[in-house]
Amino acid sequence: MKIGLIGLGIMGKPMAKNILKAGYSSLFVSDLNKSNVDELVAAGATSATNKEIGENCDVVMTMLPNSPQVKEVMLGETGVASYMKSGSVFIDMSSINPVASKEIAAILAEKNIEMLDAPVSGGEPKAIDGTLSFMVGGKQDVFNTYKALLETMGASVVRCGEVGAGNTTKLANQIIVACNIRAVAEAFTLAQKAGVDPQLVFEAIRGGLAGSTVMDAKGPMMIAGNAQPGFKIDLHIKDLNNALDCAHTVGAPVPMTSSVQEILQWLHNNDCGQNDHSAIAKYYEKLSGIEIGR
């Protein structure tokens, strides 16, 4: 099987690592940033532009950072479904709208290509050890061909239905995620303003109901003041206001995430867009006029 991956950023360099540890020698890479595929061909990746990955592959990937990026490459003047052979397959682990996902779909669908929306979740950290969890749309028989390569970077690999079901889910991760971040820092806030340890109640309270894999990722991130981004303010940003183009078009109501969307789009404002989205502890630190855990 010839594989083309196209996005070798924060999450894809990594993903692709994990490709060719797992087997699949002849994967083909492109990315804007050249230092990043000449990463990947010292580890046996072969260097390719968009066009050679279009004539040669049997399945197409992408890791981009949102729609327009995803449509300008495959559908572009040059885009590589132009080269794609028929009957290929293109899989999209972008974090995008699931709209975006069912129109790429339907042109591809034209010219007897095959697609898979499938995001994933777990940063940077579960990128590098392939532990990943994607969310997967598309038919069922083009799933089950595919998803022993995806469970090459990922340890939970679901189909969630249809093309563009992926998406919506990972959308409705991305709300939770931000939701728990937010009442994590929230909480911290609170104690250390009633004088109670951070540390000791994240300590007290992880192992029960409030626990979380969120809050035992970010809390102590929190607690340390670090911000060394796993996944970035800006990159969620991204992904809400996804969720509430789709939200405003299938008339589903999301007052919690327009509300943390605030918050975030206060932080990228105040310079912060660039940190992990745990920083979400410092809008509360700015208003309470303490830092939390120190």
Ligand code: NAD
Contents of the next structure:
Amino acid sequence: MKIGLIGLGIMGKPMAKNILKAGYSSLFVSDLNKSNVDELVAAGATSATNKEIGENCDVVMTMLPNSPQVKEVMLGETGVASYMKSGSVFIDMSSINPVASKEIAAILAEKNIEMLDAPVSGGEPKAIDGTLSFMVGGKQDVFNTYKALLETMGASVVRCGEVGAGNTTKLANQIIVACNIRAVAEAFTLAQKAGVDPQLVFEAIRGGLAGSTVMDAKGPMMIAGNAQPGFKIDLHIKDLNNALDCAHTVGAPVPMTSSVQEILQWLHNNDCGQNDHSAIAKYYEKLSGIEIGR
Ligand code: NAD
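Compare with the form predicted on its own: the form predicted in complex with the ligand:
Below is the whole assembly, all chains and molecules, this chain first.
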């Protein structure tokens, strides 16, 4: 099977390496950043243009920032889709607006190209060790054919419905994560203002109903004042913009999403866009005049 992968950033690079490690040796790669491509060529991939990827590959994958980049790379004037063979498949692993996923799939269908939207959760560490969680939208038979390929990068690969369902699931994931981080920051701030050590609050409640993967991962970062990304505030703003846009399109109420988005936007405006999203705590620290855990 000849595979193309475009977008070799924080996530795409280790994912491409895991495809090679699993024994898929015909991997054609591209990225705007040449040093990313060089690293993959050293690992056994072939550097290729959009045209070469489209003409050669049975399946083309992307791991790009957002909908505009995916549309440009695939559907632009010299986009990959204009060179792809009838019967080939496109798998977009970027986190984009599900409305855009459906638009891209409809255009590709006219060329007899099937599409899966297959965003991931897990971040760079899980991209490196090949244990990402994939949320996939698309036809069942296409999913069945390419599940093994996704499993070279992920520990969990779940089909959530037709095209767009993968990115809808990712938006749900991003709403829950942002609101959960915010709740932890708000609760720790309350505890500290009331004279109780947030570290002890964390230890006391993490095994109960309020405990969560988010609290375990982000609570200690807040208490230590560690804002090293992880997952950046600016990327979370992008995801929640997509969530708000999708919600407005389908008529879903999202008041919690819009209010946490305002906090993220405030952080962006105050030079924290490149911080980890656990830096939502900084908003509460600024308002309350404390430093959580310190
Ligand atoms: P990144 O910015 O590190 O990588 C994006 C790559 O795309 C860059 O290398 C860039 O050069 C390349 N690129 C951009 N436009 C291009 C174009 N026109 N042609 C070719 N290459 C192009 O981003 P990332 O962190 O790898 O994230 C990629 C996607 O994965 C995003 O949608 C993000 O939301 C999602 N995601 C990220 C994480 C994370 O923790 N970083 C976790 C889950 C999902």
